[in-house]
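In structure tokens, the next block holds one chain alone, the form predicted on its own.
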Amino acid sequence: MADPVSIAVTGAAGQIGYALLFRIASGAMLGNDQPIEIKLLEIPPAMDALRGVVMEIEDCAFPLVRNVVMTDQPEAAFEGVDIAMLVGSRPRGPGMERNDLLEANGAIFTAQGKALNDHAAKDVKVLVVGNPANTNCLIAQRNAPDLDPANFSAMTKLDHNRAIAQLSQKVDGAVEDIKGLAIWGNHSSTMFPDLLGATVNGKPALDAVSQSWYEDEYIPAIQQRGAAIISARGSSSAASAANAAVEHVREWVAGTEDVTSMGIYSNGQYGIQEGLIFSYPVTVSGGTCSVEENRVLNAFAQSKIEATEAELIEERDAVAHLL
């Protein structure tokens, strides 16, 4: 077997973190000849419950983990890792506005941010899944300078899935049928599911369903699917975020077939201000993305991607002082 690859996982005690740990050590992420090393990383008062969390992946016996570190240090949690899945975030409290949850989350990338440039392997790989994604992977990447930004991406795997699944119920086909389909900008309610590049059996998505169904129905689900899951079961969405989180990973290392959509330093493609980290319609090969060119954007799309841009800079200038 090869190497060991070495993975950090923050949060790790949380309800991400739990339905993500075992995929990842079943090898549902970097595959079943891949032995790993996990490092897990949490806040001093869920040390206790990520004991029993590591517990439970002893007891699973799986053969690829070679090792398991538990510690409420950055430093340690990062030491030479090769992937770091950031999912641990502070969520929004009663009374807390967008710029205090920004703020409050700012603290705690600019330190992940620091100790990964310190610490981690020069090649790392950072997932920034805890929320506000795109904002708090660029106070990470900020407070990184000794990495290349490139290392740093956002999940909107979940938005590009979510997207997936509702078209493919409209049309009543498979998901494995849409092909092209890509998030463009933050993963927020401003967030622009993009069907004109979407194909389903090889025919555009656009000649199935109607204008009114994709803009009035379409889109506002996609943008809401958060908070519709929070409605209905009372907490945030947990096992499908894990999910995409896996597939993000494992498309980043192992490469695509078909465009994805990752949050990824922006620079300039499509027009987007350069540094601002931007879902974009993007391939991997290698273990590099590259934005898909020559995406056909109508005025339609191009106010909704202006639009979420627009919000993106207003994150970036409300934590300006951490940059």
Given for the second form:
Number of protein chains: 2
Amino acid sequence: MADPVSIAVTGAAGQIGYALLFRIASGAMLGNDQPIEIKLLEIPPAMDALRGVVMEIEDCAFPLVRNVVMTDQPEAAFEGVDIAMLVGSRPRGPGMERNDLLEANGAIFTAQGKALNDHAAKDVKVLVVGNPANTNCLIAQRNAPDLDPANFSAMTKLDHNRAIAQLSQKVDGAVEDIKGLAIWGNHSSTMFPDLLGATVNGKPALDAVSQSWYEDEYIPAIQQRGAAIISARGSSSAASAANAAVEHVREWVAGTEDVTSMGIYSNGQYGIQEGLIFSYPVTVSGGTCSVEENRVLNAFAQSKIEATEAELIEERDAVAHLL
Amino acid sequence: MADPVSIAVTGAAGQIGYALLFRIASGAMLGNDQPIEIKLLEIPPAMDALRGVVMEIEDCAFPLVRNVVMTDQPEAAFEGVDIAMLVGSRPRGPGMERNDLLEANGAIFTAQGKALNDHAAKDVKVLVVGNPANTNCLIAQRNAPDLDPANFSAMTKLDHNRAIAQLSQKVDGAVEDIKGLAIWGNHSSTMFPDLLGATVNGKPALDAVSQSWYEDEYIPAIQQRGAAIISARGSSSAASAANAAVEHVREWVAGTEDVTSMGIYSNGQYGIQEGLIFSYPVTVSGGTCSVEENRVLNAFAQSKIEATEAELIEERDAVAHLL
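Let me have the form predicted in complex with a further copy of the same chain next, following on from the form predicted on its own.
So here's everything in the complex, that chain up top.
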């Protein structure tokens, strides 16, 4: 068997963490032949709950799990890790303004970026799930100057999957009939689900639906889906977010079959400001992510992409002192 | 691709259900080439939460999921199902006596047994997870006279996995070094984790540990593990129970490599009263469960097995009017 891959998960006792860990441990992320070590980071008040989660991992007798570490120190959690899944973040509390939120998370992701820089494997793959994911990722990346910016990513795979699912329902097709769909920009209500390059059974997706449905129903439904889940469940998406995180890392490691969506460090592709963590149509081969080139964008798409870019610039500027 | 397998899950909006559904839907239970249909049963007050869970399943865009049904009617949930995972049950409330608990669950499992009898596929595989699992399973089985009693099972796989994990920690070995371990009897604090037939790296497990550790530490630790999890997490085992349920069904369908533990209809093997749902050392081939024969039991093991049998007889007699 291969050497174990070392995986850090932050916010490990939270709802997404709980849904995520057992899928990782069962082999769903890296395959049934890949032993793993899991390093779990939590804040001190959550360590008892985390101990319970670790007991449950033990109780599964997963053959792939070689070691489980619990800690409240980022330096220990990231020591030598090959993959870091940054799930924990500060949720927006009552009366909290957007800048308060960015600031509270800034402290977390500054510390985690530095710890990754100093302790993780040099080719560590970092996925930020905790919101605001793109800007949290930016903060971590900027605080890890010794790591390649391409090591950092923010999750838009949940939006991607939601967009595929909603389109497949609309056209009464199967999810695997849909190809080429992508999410652009920020993991927020400004993100842009792009059907221009998407196909349904090999035919343009926009031939199968009306432009008005696309603009007035579909895009808002994807953008507001998180709120709809909270309204139905009484709590925010956990298992579907965990599933997206598993798929994000699996594709990053094993490669993509179809184009996917990932928030990655922009090198200026499609005119986006360099250095933003921006969701693009991405393919992965040999562990390297590439932005799909020559995608056709009309004026409508361009305006949507500019709007989500503008939001990311604003978020970046609000945390400029942390970068 | 194969025709979809139809799977019912009860208590689908509960904690175990939530941990279970996404693993089933991702292919972890029946494999990555087996399309599935999922039929979810909940009580009316939980239907909103269930709708949220179904939205999250949609949001994963699982290629294997062909259809998801939500209902509060057992007849609709079990219509034509090939596999029924009965997770929902009435937990013990404050001031509730054991007989009240058996009675409250009796009503649930009587109705579900009848609905399985009249609506499920004739070769349906039924797994009862909801506690008291063995007696709930007995009630369902007795209310389904047209189905083979061998179609019914109660889950002791979580105890089995806990027993393997605790032994592997004690001997500082890997879980796959341990073979032949089994749980006898009731999924309750009387169940008997049997190391007599177990080996560690091919050598008798009881040569690797002392009899006093086995009797005074190990057995109580396995029997009380559920309570220890509640104490640490603040809520009962969910993801580890869901994992055990996935493995139970996977082994029932795909077969076992090593002996496992399943509560099944006793045909009197090892002197157990016929007709009890009793956990035995079991192997599975071609979808058929067989009790491992000629297992050596000493006086200590015999007395433990008799104690757990006595508890199951008492539970059965308390619900005799439902059988």
